[in-house]
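Just one chain is shown here, as structure tokens, and it is the form predicted on its own.
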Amino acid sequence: MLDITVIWKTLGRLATRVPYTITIAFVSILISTALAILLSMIKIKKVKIASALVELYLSFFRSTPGLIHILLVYYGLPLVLKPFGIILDASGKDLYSIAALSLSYAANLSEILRPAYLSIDKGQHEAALCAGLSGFQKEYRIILPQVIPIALPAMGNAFIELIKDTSILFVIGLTDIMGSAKNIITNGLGINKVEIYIAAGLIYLVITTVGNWGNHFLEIKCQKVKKHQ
């Protein structure tokens, strides 16, 4: 028999970790988006050597589980940075988490942005340049406003998945929503596990539902802007 009182009390305790979890996810979204744009441009422009490295990167991160990415970053990043005199200890869990999520989702976002970019007619690129726009102005003023509405639905879904994937960061000791739930279970000697997991699930449900609403709102706004162009 489920104890509703335990679920309610746990909801209150886990809710205090929501801002922290959202912050980790938000920073990861910003970094992964910037990195995805760079990766997409390298592939689109077919930069020598760099394109092959990007293809290898995309293949690895899109074909392996997020848990592997987190563990590799957590244990591998300190080893990579140590020769450069940068020492990271286990207290930098925020950095490890953001790095792992950013690297993982940049690969997914890149494969969303690239097809959206390529779907824009080449004639528009040529027309923008003939009109005297620089390469940057062409991308920012002409191409990007058309790419965003095309890529936004898939990007929004990817962002929701990123938020849900924060739930596996507890494996490196991050005290986000799921990490806090695991601590409550441990401190309670494993009692009321089901109730605690239900409480954690409800919080993620609320967060992702709000995220889906926000994504839907942005889609509508982009469609309205597109109609008025």
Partner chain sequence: MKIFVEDLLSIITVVPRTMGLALLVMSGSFLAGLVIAAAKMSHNKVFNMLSRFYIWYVRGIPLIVHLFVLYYLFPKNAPVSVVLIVTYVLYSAPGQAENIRTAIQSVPKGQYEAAYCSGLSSFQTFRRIIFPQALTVLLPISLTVYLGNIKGISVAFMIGVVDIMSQAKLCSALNFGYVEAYLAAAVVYWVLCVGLTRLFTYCEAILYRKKGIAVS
Second form
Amino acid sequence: MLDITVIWKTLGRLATRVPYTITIAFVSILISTALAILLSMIKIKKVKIASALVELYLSFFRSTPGLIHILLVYYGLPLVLKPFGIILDASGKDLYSIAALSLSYAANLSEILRPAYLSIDKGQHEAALCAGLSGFQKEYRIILPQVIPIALPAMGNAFIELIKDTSILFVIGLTDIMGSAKNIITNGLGINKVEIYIAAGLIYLVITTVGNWGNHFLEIKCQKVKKHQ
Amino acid sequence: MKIFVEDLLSIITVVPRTMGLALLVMSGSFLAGLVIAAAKMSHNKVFNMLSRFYIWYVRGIPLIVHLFVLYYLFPKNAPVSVVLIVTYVLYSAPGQAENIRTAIQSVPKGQYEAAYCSGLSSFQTFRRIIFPQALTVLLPISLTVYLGNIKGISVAFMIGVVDIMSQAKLCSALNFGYVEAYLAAAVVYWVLCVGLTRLFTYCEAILYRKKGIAVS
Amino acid sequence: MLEIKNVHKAFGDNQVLKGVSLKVEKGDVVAILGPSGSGKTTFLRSINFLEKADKGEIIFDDIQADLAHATKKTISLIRKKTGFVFQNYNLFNNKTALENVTEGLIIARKIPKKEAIEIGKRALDKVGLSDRYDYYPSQLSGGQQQRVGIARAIAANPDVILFDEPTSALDPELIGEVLQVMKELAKEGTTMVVVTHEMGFAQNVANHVVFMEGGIVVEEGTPKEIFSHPKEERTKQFLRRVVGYEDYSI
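Now that we've seen the form predicted on its own, could you pull up the form predicted in complex with its partner chain?
Following is the full complex, with the preceding chain placed first.
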């Protein structure tokens, strides 16, 4: 039988790790969005050589599991940076985590942003140029405001998925929600495993439920904006 | 470099096994997805609520948590690969349900109307007119799902199921070449995904040319 | 005032323009006619660089430029001297009618916002949309959208306005309101180049008619010359085909 009091107590302990987990997810989504914009731009503008590299990047990150990304970053990044005189030790687990998630989600997000951008009618670009806007003004004032409501709900979903994906980061020893659940189990010499995992599950469930509410609200707002566009 | 090649050769031996596991997962989740799709589209309030509750619970919690919970809830002597397949089927069923729904709804209403007017029954309409058209949408999605499964079951190493990922982990534990092992695994995943996608596109083109269906 | 010389353009193997030239004087209303695929839209679009010509020259007042290798600065300069009205309106979906008109004034021409809004309102009043300032494109009919399109083109007081089949995407009952606005602009002496299928407009409003087919100018002249005494066999054939055209409200 499940021991409810254990679940209850564990919930309290794991809840303290929520802000840390969300922060890691949030920083990762910011960096990956910036990266995704860059990748999409290179691909859309068909920049020579760079766009072939982007193709390679997207193909690699979309073909390999997230676990591989985190382990490669964890073991590989210090080796890559060593020749540049940057010595990384194993302690900055949050940095490795953010780096891996950002690289991984940049590929996902660019598959949301690029189609959203390309869905804007060619005539919008032409009309903006005819009105005398410069290339940057055109993107910033006419195209982007139309791309955002199309892309935002999908980006919101990706953010929720990313929060769920933080649960594998314990493999490099990050003490996020899942990582501290693992620690509690180790410190308790392995008793009440199921209860502790269920507690972790419930925490994630609360986060994703709130996230989905927020995203639903966002979707309605975007729908409204799109409706009069 | 030597370590990398050794790892690569060792990992390649488990590719068929990984592909098999992913195929089992896909078949299972397709069947489970049909049930959920039916419940979701049904007008029965209870079924509707149940399916919504199921989707909320299953999709709201990371796969890895489900995997550990079920691992410890299963009888001690249950094979680990069964635990993995069951967990992954239950986890990916809602997504499959959504795919099935998208595919069926992609067929325009006029196709039903024309079929009924030609005197076909609703089962005949589905079997002969709707399903073949839905398939052209469902097949490419299924490839994405399958590739997703191959990547997704990489969490299996945590409960000791043998697949590409766990083989890489085993290699790295034997020779301490962590980067080499995971790089080798990445290459195997990469080639597998790109290769299968190419193969699929090729087969699709042939199939469509034979059937005279425009590639969507 | 505006002269375009010897424009060539190919899409792949398809030679769309084979040396088209046009001269426009201040106050001219030029109608370009021709069957679909004759290259008339491509020619119009190459004037303000929406289409990059393979060869050709433009002389616009004191600006002289190669259509195939113009600098960004020249392109921007010529675009500011021209207005463009699109076949499918291309109003900015994320802006209201008034914002559509003021966008180019405020951002590209650096006119103070308050003044730009004044100009924008006047332009919309002129096309009969004084009650639609704050409507989004999706809330307007096709005819209203196209009139906003025209207001957007005239607001900056350009030297010439280019119209690319401005009525062909409209339902028949909405064509009249747009032609009416264009007719009034012509009366006020606005310089216009209009690619159109509206024979009535070409005959009654334009002072110069150009007939294009197969990527060349087959014949040009006054409406009277073209419609009453066409010299070329191809022009005659074309006009015979479109006899029975409907003349909306002009």
